[in-house]
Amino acid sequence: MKNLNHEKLLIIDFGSQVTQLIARRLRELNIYSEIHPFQKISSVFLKEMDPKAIILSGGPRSVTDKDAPLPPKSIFNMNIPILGICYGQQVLMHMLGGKVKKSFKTSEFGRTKLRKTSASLDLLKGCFRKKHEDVWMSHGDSVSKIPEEFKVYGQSDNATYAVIADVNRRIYGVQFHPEVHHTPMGKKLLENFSKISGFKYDWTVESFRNKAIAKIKTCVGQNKVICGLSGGVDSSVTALLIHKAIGNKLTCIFVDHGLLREGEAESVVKMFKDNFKIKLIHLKEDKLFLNALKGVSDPERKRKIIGNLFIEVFEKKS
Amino acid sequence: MKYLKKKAKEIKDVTFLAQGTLYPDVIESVSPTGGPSAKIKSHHNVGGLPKKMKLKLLEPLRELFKDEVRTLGKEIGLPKEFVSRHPFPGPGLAIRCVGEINQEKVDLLRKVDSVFVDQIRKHGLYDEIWQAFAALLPAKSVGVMGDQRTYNYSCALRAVTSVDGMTADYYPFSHNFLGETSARIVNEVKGINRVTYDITSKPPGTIEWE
């Protein structure tokens, strides 16, 4: 199930709180991306994954630290577009001959006005509806010097190098976060980056569905599958998708712990057994769960008891 | 019991265990100090299960985000009302009965919750709200119904808006809505004599009470 052969964008995670949002925004553009922690990235890894472009995320560290997290240098030999965001931009500068200073100017947190410089840049095409655009910043360190091959395309009051690029090598850096909603032009910027990278926008739920069903068929073969149903959306979609692939080689087990909402257990049973004709074992275990919870008032213990009991019941019956 | 034994035998040669793991569950987290050990979050629904069972895992949704799962669900034929249901925690009503639980409390809570959600649906607010539910409070309070003094449970209603569950605001119901809902709950659920509305945001509060 590892990959479904979509074109891939690699997001190297340096620990930003909002890294996941980069992947979300890209999904909205029908681009498949994977987030991997920086420690995992090696030349071998890059070769195997074969991404069409790389985004370096933000992160809480400073590139001026001795043990600052960095990606392998080989990312620059792949001849694919790279976009560095916040800490990611500083990583680019640190590795490519620019300079980053601790609080070079004042730190910026929150909404900031970004101004265009006179030069035009493919990455910013259509991003500026007026001279200033609101962008969301969150940084202490700033780039204080850029290498010769780079040029400045956007500035804010406290970030002289808010947008920089080496157009020839297709390496871009932004100090702000295009992935958050508070940067209204951010999605356009990411779309421009994906155009520069030549993506075909082949990630859609329909294409996922077909490929996923094919994968499940190959993966399962003549074997049998069990699937626990909780009544929630995730396990229900899992079960139904697998059923579409392998039919009655799937058996669902529904552990009813008696702690569901009004009518929920009945509707799960009805939907799966009657509508979808999926093999379903319905275990009504409300007494068992209530007894185990007798006299327990600590929320964490309640959660643990239910989790463990769930496993126990499930194990016994499968 | 016979049926179960038979069923269990029938599926004895099972080799795969399917789980509804989503992408946010499998993204390896970066430790903030940049240390070399990246942790993988264990799936909250069935932590520990695979190891014990010696089954191969089948996780067809592990590349998807929640809203993509909803879209896929609709695509393959799940009813729209089902896939757009509000999130519900694995431990269920147990963590919405604050403190110790018993059958009476769970049954009371289930009724209150159902009246509250019914009100929200009737007023056409269900899809505007990220999550709405009732919590049963561990305290009884004094009330008066008819000419009788009552000493019954009180409940809290919670409804929040959110984009991703990470932060949340309480939903600004009208006073009319709140009044009507409170009256319905006290009238329709015997054993409840006080209704409160939780107006805490997340942070500092959490969405669930426990």
The other form holds:
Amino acid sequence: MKNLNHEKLLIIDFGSQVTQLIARRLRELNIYSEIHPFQKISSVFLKEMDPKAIILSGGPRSVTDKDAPLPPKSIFNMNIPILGICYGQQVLMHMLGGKVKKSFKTSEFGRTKLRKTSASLDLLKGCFRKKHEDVWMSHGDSVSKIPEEFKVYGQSDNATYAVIADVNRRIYGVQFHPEVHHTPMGKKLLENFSKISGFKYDWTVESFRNKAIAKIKTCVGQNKVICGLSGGVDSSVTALLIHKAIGNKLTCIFVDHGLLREGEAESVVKMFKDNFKIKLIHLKEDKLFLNALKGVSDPERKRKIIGNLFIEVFEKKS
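Alternative state: the form predicted alone, after the form predicted together with its partner chain:
Next up is only this chain, free of partner chains and other molecules.
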């Protein structure tokens, strides 16, 4: 079996509402990435994960705050490419000797015209098909001074340091959000960053499937597995992966709570029993669930009732 360990790109999350979009854009490029909150990142964590590159996300805070969220300084000793986005760019400047100021005069929210400087940069290769590019800005603070190792490669009317880089150390910062669709050049910029980082683009659905099946085989060994099936996507995919790994050693328990769409329960039974040939126990418990939900209108209470009952029924049958 070929090597199933993939190169990793670490996304350090500082609370941006669009951090997940960074991972989505990378997934479209067949790059494996993981999002982890800044609180979790330590030197030990970085050493164990061993990422090939790091992206610092945006966030709602200000690096001028006393308790501003920051990554460990050890990220700069790893000799890997780093890209800071919006707040992430300001983090880089704050930690590397630049300056960030809070000013409503230089705030930008929404679509902005970005123009590149005369200097060329691999990060922007193929991005500018015209004199200006539309980018999406969302910042109050802005960089007011960059370290001498950095140069400016892109500017907007209110962001003198919209694109900056220390090429020798492969550290890049952009004030705008390349991950959103409002920045048409954004995906190309992230692709360029991945090329600079040397990724092989081998993270695919097939590679995930193979890795998951191999991991399940190792974990289960000669044991048997009982899987709780709700009919939803998550449990269905889980059941299929386990079945691919261990075959008839899997038994699924389908708790039919009566809350699926009309005919869906029958479809689940037919698909798993007849199509996939998986051992399936079908428990028709619609009366139990519907009686428990009588008179309940609060969605959160409904969710908890359904979840707790599902566990009780599943454990009883197990």
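Treat the numbers as computed from the prediction; the structure is a model and nothing was measured. Residue numbers count along the first chain shown, from 1. Basically, rigid core = biggest C-alpha set you can superpose within 1.5 Å across the two forms.
If you fit the rigid core between the two forms, you'll see the Cα of K304 move by 2 angstroms or more.
Relative displacement of the G295 Cα between the two forms on rigid core alignment is 2.8 Å.
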